[in-house]
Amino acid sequence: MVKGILGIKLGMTSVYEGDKLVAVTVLKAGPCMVTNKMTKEKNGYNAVQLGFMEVKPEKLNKPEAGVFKAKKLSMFRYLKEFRDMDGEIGDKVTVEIFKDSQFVSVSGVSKGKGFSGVVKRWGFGGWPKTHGSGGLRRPGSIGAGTTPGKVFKGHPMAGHLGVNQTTVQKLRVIKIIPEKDLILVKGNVPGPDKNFVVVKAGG
């Protein structure tokens, strides 16, 4: 059975694991509520939809609020489907679905870094640093000669960097704090603080 939960990234800190100081990311995950259930007979696949972060009705448009009102459920800012996960509408999902030392994957939108050159964006080496080349961080030649006489589509060039949906896998859970809905995972996760993230077991 797939296990997952929604949350936000609070930031990074360090904690002791035995006699070692470990860098961890603190995630506030849940409590989430099962707001919908999909079945193979009706929808073609099995899944549950989780809602996270309760909001007032005026924060949603009428169609969105109407879905929650029809089911007599609280209204949530974030919704996400998890395939092959068990649950019934109205069930609560908390961080206690995870255990210390298990591995999880965390998905989120990476930090935006604006317009970036080829050295920062793709790791190009740049031009020679001596003899007055004047190139330094320039891309250099981007096309071929007579054959094929064009720049191929998808060539690495300068452009917008970041703001991509990113998943970091195999992050180890260092500690679960159920009373505060916190998960401490070893390492970093995508995005800035207060970024919305999806946490799944395994990965």
Contents of the next structure:
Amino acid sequence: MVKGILGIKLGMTSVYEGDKLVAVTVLKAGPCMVTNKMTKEKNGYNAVQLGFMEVKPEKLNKPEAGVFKAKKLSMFRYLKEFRDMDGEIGDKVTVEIFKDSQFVSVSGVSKGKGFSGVVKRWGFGGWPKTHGSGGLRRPGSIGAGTTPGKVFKGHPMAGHLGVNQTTVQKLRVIKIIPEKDLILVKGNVPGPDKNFVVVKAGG
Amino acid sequence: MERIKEIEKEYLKENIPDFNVGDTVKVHVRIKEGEKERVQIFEGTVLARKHGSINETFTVRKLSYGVGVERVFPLHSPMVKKIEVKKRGSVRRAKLYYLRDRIGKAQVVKEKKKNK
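Mind sharing the form predicted together with its partner chain? What's above is the form predicted alone.
Every component of the complex follows; first up is the chain already shown.
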């Protein structure tokens, strides 16, 4: 069974695990509510839709608010579907679902880096700093000459970097604090602080 | 931010003695050798206290057989069992890196006069 929850990245810190200091990201995950249920017969697939972060009705537009009104549920800012997850409409989902999971994967939108060169964007080596070098961070050759007579599609070049949906897999769960809806995972998580993230159990 | 501070609080030591840069301290360090564990003492002058909260570290310098030895300890680490303050130093800098260039008696920090 898939286990997932929606949350927010609060920031990073370090905690002692035994004698060792480990870098952790603090996520506020849940409490979420099951706002919709998809079934094989009706929708062609099994899933539940989770709502996160309760908002006032005036914060949503009429079509958004109408969905919740029809089901007589409280209103949520974020909605996301999880395939093959269990739950009935109105059920609460908290961080306790990760009690038995050793690892989680976290997805979110990464930080925007703007228009970036090939060194930052693709990890090119750059040019020599000395010996009469003609540039420092230029890409160099982008292909052969008359044959093939074109630049191959998908060739790494400078361009916009960041603001991508990014998933970091297999982050170890260091600690779960159910009373505060917090979950501490080892390592980093995409995006800036206060970023909306999706946490799923397992690698 | 407050929520993160609360998490850190849990891991902070409460019984850290009040010591400062320039003081002479005895640091009791746990050392693991395979399965065995023992405590070693590192005594020297505190050169610096850096960073804050859970990440705070302090640097201790001592002379060992005429060679300067410096160790950086994480203040809140369980490996640092105890810190004893032997002497209070009178200093006018936050970091005493200048002691590294001193030779002989010049590298001794003056003791703080007690307030009467």
